[in-house]
Every structure is written in structure tokens, then in C-alpha cells.
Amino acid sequence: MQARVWGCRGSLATPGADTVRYGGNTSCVEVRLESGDLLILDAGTGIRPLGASMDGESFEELHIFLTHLHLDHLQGLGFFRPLFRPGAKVHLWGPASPVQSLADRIAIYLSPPLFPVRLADIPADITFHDAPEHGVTIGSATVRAANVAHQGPTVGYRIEEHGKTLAYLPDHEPSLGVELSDQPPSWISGHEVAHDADVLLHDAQYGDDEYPSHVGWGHSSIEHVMGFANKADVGMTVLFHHDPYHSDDELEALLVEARRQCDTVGDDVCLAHEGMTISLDRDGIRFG
């Protein structure tokens, strides 16, 4: 399979000077699979340059996996432009709620006075499910969920395919109220999406000095997704969900501080940034 990320900042997009090296878009992830299978990871304002880059590619069906409904995951789902190709077959993921379906959750969001058009006016064939918690085969790869610590219905993705794993965690608190070190595996929450992953990209929005006045708004610091990856044994961590306060300069200050944890928990890491590229194959794993 080959991710390229097309938006990878948190909580809101921020364009500008400050953040032209590691992208203002939200989250959006396109993976690619051996099978030709489209699978897409979120629908932040990253997925509307994703959808314009396929005007004129042909596709029977493609899958759209939302980890949860906050706007910053959402907002983009409006403007990609296959939703408005009549009969295209779009399969839309997310996490269950007891309360309302998936569809009736983000139709609240795709209906005026929010958005000028209602979910039921947009020709794509769209067909809401359950994030797969069982796991799901689409083509070449199996994709599984799992819920994790954050606001609201919220879950991870695992892919997996020909014996590598991407794991995607973006938004995840998994030290709320504990000390990640003490817990035995099966107790911390995203364990099972990410252990064992070849690449991981993982909620990184506050540095360790920051996390204290933001306790229980659902992200990581940066020891805590390094001690998370440590715990789950991942092979490379990407770090995801970029502050909207933080400029290039101060990511980068933070992946200082990232590589500085990893000599001793011994895990790769580097940032995420538009247009990263990560291909994952039986020849091994690559970043570009």
C-alpha cells in the first residue's frame, strides 16, 4: 500500500507563511492498495486537493473512514468532488453512537444553514457503516477499528496488508489518568490498533511543557505518544495533528524533543507534512 497525507494539522486549518512546510490542511490520509482499492482516512480541508487530483480518474467504488465527527475531520467532506460524480459508489465509515446513525450525524453538518446543500441532494451512491471493529477485507488489505480516549464516539484504523501495518491515531489521549509506563498493554487505550504497526501516525498536538493546561482535551504530548509507541512497539511514528498555534519553527523544535525520547525508548519518528508519501510493500517500508 502508499499513504500520501494531504492534511495533517489539528482542530482547524491555518494557510500562512508559519505553515507552509508542514501544510495547514486537516486530516486526510489517502492509502492506496495493491488491489487498486481507494481508501481515505478522514475528510479534514485536506480531502477537497485529494478529490480535485482525481477529476478524470475512473473508480468503481472507494471508501471514506472517519475516525470521528469533529469539524476539523469533516469539514472537507462537502467539497470532494466525487461525491458530486451521479452514481458514484462512495462508502462512508464511522464510529456507532446510541444515539443517531452516521447518516443523521453528518447530515446535521451537510444541510443549510450550515452547508448550502443537504446530504440527500448529493448524486454519489453513499452507502454509512459502522467502523469495521471486527475488520472489514476491502481488496488487498483488512481494516480494523477500535474505540480510543478522546471527545466523543472516536476510533483508530489499522490497515493491513501483505504483513505491513499502517496504524492511524490522530486524535488520542491514551495517559488520561494514568502513568502509560505502569499499565500493561491490553489496559491502554489504541493498543490494539497500533501494536506491532510498521508506521504509525499518531496524535502529536502539544509539546510536554503544554500539555498540563490542556489535560483531557483528547490529544498527546510528545512524551506520551513516544512512551504510547514504545508500549505498542511500532517500527516508525509519525507525528500527526499539528497545533494550529504551532508554526513550522516550533514542530520542528518538537521533533528535537521527540528524537532526544527516542534514544530512550528506542523508536523512529519524524513529522508529518503534506505530501508525504509512505509506501509500504513486501520490499520493505519508504517515506518520501
Contents of the next structure:
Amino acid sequence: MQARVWGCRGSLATPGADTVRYGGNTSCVEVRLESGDLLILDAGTGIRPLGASMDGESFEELHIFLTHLHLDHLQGLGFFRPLFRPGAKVHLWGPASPVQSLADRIAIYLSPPLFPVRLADIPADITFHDAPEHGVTIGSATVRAANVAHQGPTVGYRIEEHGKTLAYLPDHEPSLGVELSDQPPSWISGHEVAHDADVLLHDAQYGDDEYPSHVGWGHSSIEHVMGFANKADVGMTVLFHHDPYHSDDELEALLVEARRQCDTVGDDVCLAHEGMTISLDRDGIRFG
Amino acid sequence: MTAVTSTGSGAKSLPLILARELAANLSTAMFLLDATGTLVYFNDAAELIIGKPFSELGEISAAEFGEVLHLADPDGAALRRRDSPAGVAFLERRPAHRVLLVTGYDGERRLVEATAYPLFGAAEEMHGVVSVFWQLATPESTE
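We have the form predicted alone; now please give the form predicted together with the partner chain.
First the chain shown before, then all remaining chains and molecules of the complex.
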């Protein structure tokens, strides 16, 4: 599979001179499977340029996996051009609710006055699914979801193809109320998604000095993401969901701190940036 | 697109993880059963009722649970596990509450008030049972 980051900013799109190196679009990752199937992780503002890049591309169907319905993961959906192709088959996956269907919850945003087009009027043929907690096979890959600690119903996704695993946990606070280093892995939120993954894209919203004033907000500090990655025994950790108040220079300072905290395993951590590509195939793992 | 039937993982579900985190931060005794009825956690306050720390006992299957806590009505009549609040919450999938006598590893009988309720996830699947205990008084002092 090959993944491409179209947005890795957290909370709010953040364009400007201070964010050009890592980007200001909110969460969206394109995953192309060896079978040719297209998976899209989250529909933040990064899905708009992804959709534009698909102009002229034909597809039988595509799958959009939403981790949750906070706006920074949903706001781009109405600007994803493939949704406006009549009859295009789109599968939309998201966390289950006992109260409202996924379609009804998304329609809260995709309807006036918040958005001019109603969900029901979108020309694509959209099928809604609860996130696949027991796994679903799509083309050459298996996708599994698990509920994770964040504010409100939220899942993480694990994609496996030909023995390689990509884990995606953009919004996650596994340390809430616990000391991660003391916990058995089976008792850590998200471990089921991330264990032994070759590549983990994980929430890294806060510096360690910022977290104490944001406990319970649903995000991780550098110490937490590195502690989580260590417990999950992942290959490469990609710091994701950058705080909108963090400039490029500040993000690079956080990377230095992350590398300091994982010095026993080398430089197995990096910063997500718009345009980053990650290839996971029989030849190994390559970043571009 | 085909469904896969097994996760192939022994990981605890998020409702159990969050309930455990809550219990670990309370001074009220709390037990946690998983969806199979296994006692997967009790907090420090519950050690006072059971008579041993969780770190020593570890997880306890439903079949072994009778060796951990002996239950009785306040008048001393033995209570079937299925009639305890946790038993009702697990088997009948509804909240339950009652006063009972419990005897743990230390042999001490304690009069407690217990509330138990099932944990249903967002898709309404059952993840386990939370059982909370409040010690009322020693049986002797109630006589």
C-alpha cells in the first residue's frame, strides 16, 4: 500500500507563513492498496486537494473511514469533488452511535445553514457503515477499527496488507488517568490498533509542558505518544495532528524532544507533513 | 468487500479501559467484570473487601469467583451469585442494587451496599459489568 498525507494539522485549518513546511490542512490520508482500491482516512480540509487530484480519474468505488465527527475530520467532505459525480459509489465508515445513524449525524453538518448542499442531495451513491470493529476486507487489505480514548465516540484504524501494517490514531489520549509505563498493553486504549504496526500515525498535539493544562481534551503529549509507541512496539512513529498554534519551528523542536525520548530505538520518529508519502510493500517501508 | 469475523486480539474494549481508569482513581470499592464474566479488575478500595490485592490475585474467572467472595443476605442466608447485583447485571443485563454480607480472603464478614450495572457500548454490545460497594457497618454493630 502507499499512503499520502493531504492534511496533518489538528483542530483547525492553519494556513500561513509559519506552517508552510508541515502544512495547514486538517486530517486526511490517502491510502492506495496494491489491489487498486482507494481508502481515505478522515475528511478534514486535506480531502479537498485530494479530490481535486482525482479529476479525470475513474474509480469503481472508494472508501472514506472517519475516525470521528469533529469538524476538523469532516469539514472537507462537502468539498470532495468525487462526491459530486452522479452515481459514484462511496462507502462512508464512522463510529457507531446508539442514538443517531452515521448519515443523520453527518447531515447535521451537511445541511443549511452550516452548508448549502444537503447530504441527501449529493449526487454520489453513498453507503454508510459502522466502523468495522471485527474487520473488513477491501481488495488486498483488511481494515479494523477500535474505539479509542478521545472526546466523544472515536475510533482508530489498522490497515494490513501483505504482512505490512499502517495504524492511524490521529486523535487519542491513551494516558488519561493512568501512567502508560505501568499499564499492561491489553489495558491501553488504542493498543489493539497499533501493536506491532510498521508505521503509526499518532496524535502529537501537545508539548510535554502544554499537556497539564489540557488534560482530558483528548490529545497526547510527546511523552505520551512516544510511550504509547514504545508499548505498542511500532516501527516508525509519525507525529500527526499538529496543534494549530505550533509553527513549523516549534514542531521541529517537538521532534527533537521526541527523538530524545526514544533514543534507545534510534530516530524512529518523524513529523507528518503535507505531501509525505509512505510506501509499505514487500520491499519494506519507504518515506518520501 | 467482505466482513472479517475475528479481531484476533485479547485487547480490552474501550468501555472497560475507561471504567478501569475511573475505578483506579476512586476511593470507593469497584469491581469490573468483562463480557465473559471474568473479574478483570478491582481497585485498591476493593482490596479491603476481598482481603487481597489485585496484583496478587490477577484476573479471576467466573467459575473461580466463589472462592474469592462468599455472599450472604444481611440475615446470613447464603446468596446465589446469580442473585447478587453483579450476577443480575451480567445475566439479566440490567442494573441491580441490594445490601449483602460479604466474606473475603481474610475471613472478615462485612455488611455492604452494592450497585452493579452492565456496560453497553455505542453499538449496544455488552462489554461487562461495573460493581460498586459501600461498606455500611460491621455485622456486629448492626446486631
